[in-house]
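One chain comes next, on its own, written out as structure tokens in the form predicted on its own.
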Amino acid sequence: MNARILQLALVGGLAASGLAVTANAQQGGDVVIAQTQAPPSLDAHVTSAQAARNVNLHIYETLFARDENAVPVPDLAESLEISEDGLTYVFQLREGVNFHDGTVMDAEDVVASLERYREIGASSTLLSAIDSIEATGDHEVTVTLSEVQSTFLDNLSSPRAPIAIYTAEQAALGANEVDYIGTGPFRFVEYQPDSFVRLERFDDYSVNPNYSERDGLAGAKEVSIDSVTFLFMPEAGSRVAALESGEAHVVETVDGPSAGRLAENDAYTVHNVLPFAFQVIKFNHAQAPTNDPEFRRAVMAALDMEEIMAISRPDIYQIDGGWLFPNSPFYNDAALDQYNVADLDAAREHLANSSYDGETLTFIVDNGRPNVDTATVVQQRLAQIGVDVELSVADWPTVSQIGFTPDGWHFWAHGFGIEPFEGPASVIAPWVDGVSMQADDPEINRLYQELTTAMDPDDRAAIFAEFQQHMYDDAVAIKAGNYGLFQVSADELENFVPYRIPRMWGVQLNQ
């Protein structure tokens, strides 16, 4: 492999246009976002919850971030040099980047932040290939890997539980002990659990001069509003009421009928965010009969994915069996002839060859309506081939705790969202070492190892196609389809563009 230099590309023709990105414009206004849940933490390192990402990615930034197409691009890094052997990454940092406490970012802050994440990060395995991290200059950090990892920049830029850069002082603290100090375009003001989080524009924010416009979670994060408040509103009707009363300017998600009604009103814009996630159905490979590939094939052959998606996600879904989003450069059609077979006779043949003996099987599911609907449709469909399924419904913390143990369940349905956004390695990773199905699968482990050490994108695409083929051939788990969200913004909030989070840079409030 030749030595490679990654330099920032100027986005939107900045150099050619003669435009300059300067300090944040100050048009003003207070924006309110109604979101479904409260964040479990505002310590970005320790939570992968969507509710936390919505807030935290306004406060904190990362060395690399994802652009509009989910490609890793420099953010706090200025440039990167990768050694010929693929083991050494030398990051040149942007200079003059301010933290919210008035200090200026340097290499020691970055080293301390990466080391903290390796210790307590919610997705610490993202940095598992690192051998050492060293400040090799005031604004230079050298990371040495213990083995070649083709996904290292993907990992570093993951927004799942962001690898945020803290001050070295804050990075020395334990989980949930930090003050909420970052380099992002908004600074933390107030958090009332079960009520709201309020952020204010950081007037000394260091806008990235290498971009002319926002670009995913990177780009020019220019802020024109004074503040943003995230209201926690689990009840869908309350979120819509807040929008219609003028209390909220953005609603994170609304149901289909509400979206249809609001779309007829010129005061609002409904944004169809599709695809946003997969609907998946997991098998417990540690329990009979779901440890039997023939039984799993029977289930996969029996299910009508159109029926599942039309009932569980009735207003915004796609029938698609690929284990990545269709716009991914690694999307492929391997084994898709096995998707959505909906053949009860074929299912009965597989069932007859399986170890199923008429016992009642347990389907765990959280109490969210789409997942309960999915489980109910599966239950009814399997009854038609003689499989007895009972539903066990509980809150999400209870269900997720059970689902990562080998006992107490056979099926589990839930969403799978950030993984297909991030790419092939993130989709495969949850199945490595049997984490998601509670029994080791050597083939998946092999494919993951090969994918994360293959530097050629074509090789990685071929490996991911093998993974998808295996997911179908062995019925490791079932993907029902893609689903989306209806986000709604009030028209006085100008230039709002939906993304994985409701970004509040680049918008203006027309008061």
Given for the second form:
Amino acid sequence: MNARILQLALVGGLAASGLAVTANAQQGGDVVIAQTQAPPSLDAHVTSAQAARNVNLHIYETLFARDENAVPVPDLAESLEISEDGLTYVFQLREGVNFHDGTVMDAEDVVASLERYREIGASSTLLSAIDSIEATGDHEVTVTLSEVQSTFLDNLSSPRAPIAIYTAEQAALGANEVDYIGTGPFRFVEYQPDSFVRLERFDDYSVNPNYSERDGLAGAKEVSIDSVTFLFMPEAGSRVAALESGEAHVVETVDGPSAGRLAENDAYTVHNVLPFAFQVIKFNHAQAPTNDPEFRRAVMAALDMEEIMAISRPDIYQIDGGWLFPNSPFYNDAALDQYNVADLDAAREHLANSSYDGETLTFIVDNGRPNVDTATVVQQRLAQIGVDVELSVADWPTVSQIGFTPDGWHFWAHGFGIEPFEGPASVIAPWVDGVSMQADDPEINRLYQELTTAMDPDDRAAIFAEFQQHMYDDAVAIKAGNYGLFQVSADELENFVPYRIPRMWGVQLNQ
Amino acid sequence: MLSFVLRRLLSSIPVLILVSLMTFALIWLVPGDPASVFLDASATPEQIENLRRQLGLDQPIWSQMLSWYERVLSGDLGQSILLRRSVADAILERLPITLSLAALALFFAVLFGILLGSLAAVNHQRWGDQSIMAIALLGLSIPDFWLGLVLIVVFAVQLGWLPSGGYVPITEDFVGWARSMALPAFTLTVTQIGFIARMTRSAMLDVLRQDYVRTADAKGLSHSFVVLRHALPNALVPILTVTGVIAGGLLGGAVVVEQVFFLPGLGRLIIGAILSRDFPVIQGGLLMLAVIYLVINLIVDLLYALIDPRVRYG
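For comparison with the form predicted on its own, would you give the structure of this protein in the form predicted in complex with its partner chain?
Once more the chain from above appears, this time first in line as the rest of the complex follows.
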């Protein structure tokens, strides 16, 4: 086989967060993290909820993981060979990697885990290009694709619903039935589903020898603390109180005024995690008049993004129309002249040419404050051009069920967080086959197909620019801006660097 | 008495059936299911459907309802979709927290409510009466979530005397339990004292105007003896009624207080189950709450006979 060999192990440490664990680091301590929601499951395969990722990525690891810049790098894989035709991936696994139950990882565990994910994974489409998975050695796994997929490593390393490696025994169990045994730097201890999860340092953890430093979700995961407890505290005031009374060391997210107050106190560090997500306003293309591009253009022209973001995400937002985060290598400025025009006269012109007939339109939104604020600002703004919008506020399960049907809504606002972090294909994917707007858009389907088969990064960048242009030209959906989180850590917790999850490797607790 | 209790227990069966039917109707009417909690906003309908199948949510509602009743009749409330344990276990783990919180709050609310209400009545239309009633009104008007947060800021953040939240089981450490319960129980107590104080005052004022009280006073008995021995026992019936109502209300109030003080009680369990559409837990939890309400009502009815000899159950 005339193969391209990726000596990926050598890249370790190049893009690390720059904070290696020093020899005299403080050892021990029990860190407490206050987070908003409880994870729906600790079976990493079956949930793509952020609350679950925060915990699960401490227990489990994947073959490839995202580095500090969200680039896929080896984690449980030692190296990878990709065949010239791009269809065969041969993974050499790291040897001597221990599971929390004392067994040592081999190729059978990896095959069983990938097969389980294909069957029951929450994002099983990540592996939809796979034709076969075989153990071709004790520590070698060969994956054959049915068609070329340029994003295969992006998919494999996705933290969304992580393609975690379980023991073969655990991988034979059904959804939500596993015993939470992984290879990660922390092992599971106790889970009170509506209260807390407690993890302990896994003393037999096999630190990846190919790295010297923490690097995204990969790298050298050196653990200095004894344990980490995730408390699930939906009440914002209670989370801040837990921090201030010394009962928590990290708060996953606090509101702007609390962040401002805590920033003045030397005992805490406020981290502005920006950008963390997009604020997006979706249209239902299966209903009139939101099926009419002229009407959608009228809405896009009318909106003042500064107003939306300043009200819905005060103090922590960016006015940015790109459909990726600005630090992404695929970020581009295609069609950005159409972003944030806030021109009511232009909007009225588009509206006059549209099929809108004065009817009342429904804006569905979950009861999260920022999304309700977004919907309210849009409602008030559209009233100025004569568009009548009523808000329909419900909880997330209700809204998400309605929003994936063709009836009962015209607008829907929510955040897109993990998609832009993952990269171009993940940003386009929700619009493929009309899933997010309830009507097929052949142009988007074509671009997605081209992007996922284009092996050259420059080609992919050009395709993504075309996608962004199309999103604006047809006003498929509206991106209002980027928003972030205020995370707060107590100063006794050293070397804490925010990422997609609050990582507890590479940190030290001064007691 | 025994036949009365048996009749009351039998008559509660249709109430429980009605509660379970209404819960099923609400679950059926409200859109959404647990799959939406497992997945993010970009999940495709295929992924949602796949997960629904994995979680056993693809059965029609009538089929789920029939199998639920079958299980309940054999004493099984089913398995939680998210908690990885039986609904009965989930409820039994959390019930002691909610019940001990409500019991503590009820005890102090009744104690101080009756004390303050009686003091107000004997000092009728004097500054003592008006001050107590103003405080009672304030207690009634303060939202429990706000009071809880203020108490956390003062006693946990500023003074550092008590924990800001969390729960320590009484079996592990009595002092730890008392410390973890102090602020939530006080929050619930303050918001309920007002009800009992106002009811006690009104009932006591009625009784203090009765001839037998005047007679007792005329006999030369000390006024405090008259109040405690003659007036208060006769004012207890309406106080008991309002206490029964409050006991039920405390379970409702406990939902908010459990959320603020991060107590893993029954209220938090049911709220979490509703938000994540964990149907078996909603069913089991609401059924349990209905049972608690019925038991409280029964106890109140039995206590009537105990405190008022004129009440007889045959």
